[in-house]
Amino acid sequence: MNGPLISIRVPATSANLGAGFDSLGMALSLYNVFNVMKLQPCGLFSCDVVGEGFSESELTSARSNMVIRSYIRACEIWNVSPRGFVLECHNVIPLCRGLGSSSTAVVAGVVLANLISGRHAPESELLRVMTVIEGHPDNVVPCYLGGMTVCCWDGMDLRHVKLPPLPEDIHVVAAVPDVQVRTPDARNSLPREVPFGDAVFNLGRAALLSAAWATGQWDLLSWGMEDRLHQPYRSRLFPGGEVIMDRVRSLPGCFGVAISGSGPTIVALVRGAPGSVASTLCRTFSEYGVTSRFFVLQGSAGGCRFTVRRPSSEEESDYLIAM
């Protein structure tokens, strides 16, 4: 039997990353695999999942699977027909989380839009798309590029930085409890309006976050992700939250902790063995009744990869590209 046609492997990705609300993300050595095995007429699609969210009609219908969906409005935006395909789902990443899963699917779609269209767009048209379908930069910049990067997006243009990668010796451990923050609860917990000091507050922990990453001062990194405009509020919606961060942060060798996304799942930027920060968390979960598990991760600099088989004889080919 042959392999998958189109074979795309994408990262979790840590958002809102400490004081960088909705600008700052990093890319984490965890992944989604999406494999089109074949192709199919326009507009017509099946998928099949296996993982996390096996069981769930959202992602096994492909009416509602967030992959085809992105294709199929990234190739609305392109003004091109959507084949269809055979889409195969290998999820690792878990789902609503805080760990960017939904992006995994989101530039799974618009890179394969891009690929079976033969459009050749370049990377800031994709990294547009993938945004106007996504919502939200630093989500989706990190986890197409790899790497830590600074986003802005105006509702139209974005503009990027991507920082160095985060050094191999500095882990990033991710506990994730059994309990989920729904995206409408997270928006709503946040303020309309902030008081002038902590906006000020999260300017310079922002720009000492960026600066120190980028020039590898990473112990100043404690400051950079401290953060009063989001996780104050966020870290109410989840059992421990507003107590985890706090028993992690000064044990040796973490150099800043922070809810990832918009939760419930706790990062922490560790160097040397984590075992002590991976325990302290789950068991700050545990305390306040939920179940976890943890990940003990690097950050991915090289971001979503993809490959392109050549099609036998028997395959249609008319729509894939030569790579």
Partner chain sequence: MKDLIVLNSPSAKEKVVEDVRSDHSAARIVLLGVPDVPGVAAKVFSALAEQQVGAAMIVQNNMRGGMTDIGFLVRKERLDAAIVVCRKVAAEVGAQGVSFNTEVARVSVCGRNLGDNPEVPAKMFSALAKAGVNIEMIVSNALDITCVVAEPSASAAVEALQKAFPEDLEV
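Having seen the form predicted alone, can you show the form predicted in complex with its partner chain?
Here you get just the chain by itself.
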């Protein structure tokens, strides 16, 4: 049997990083894989999900699957017909945990639209369309580009800077509790206005975080990961959230801890052996009645990668020949 016509490998991301609400995000070495097995007539889609979300109709239904929806949306934006396909999703990034699983689907959908339509859109156009579909840039930009990125989005245009990679001896420990926080709930938990002092607090920290990362002054990250705009509110949305970061922050080797995305995953930057930080994170979740697991990830993972196979003569191929 032939393999997939197109295979796309897309990394997890940790967005809203520390003080960088809606602006700082990093790619992590945990990957969803999306395979297009066969092209079909325009508008005809089917999908199969293996792993995370295999039993959730929102993912398994072609009508609501986020990869397919993003693909169709990108085709609409580019005014091209959405050629159908058979999609296979191999999901390992936990759903609704703040690790950017939906962004992997958005990135894959836009990349598929670009490949199948033969549009050959430049990187800036791809990132803009991804951000339009996602609504904010700090997941999709590092997801597509890899590494740590600083982004600004005004609703029309995007500006971004990719920062240097983390040293290899600094690990990102991501503790993932077995509870979900839906993005709309996380958004609704935020206040409409914040005190001026909190805004100033975050400005300094976000600037420090970016500057420290850019210049390799890693010891300053602990300050840069502090936040008053979103973490104090979102930490109330999951068990243990209000104590877990304080417990871990002072452990040896840990020099930064934050809620990943809109939670409930907690990410800690750790130099050296990560076991004790990870165990403390998971033990704290257990104390609050929640089971959890953890990942030890590279904080400057590569971005979206894809391979395209030349179709056999039996396969429908007219849309791929142009690639």
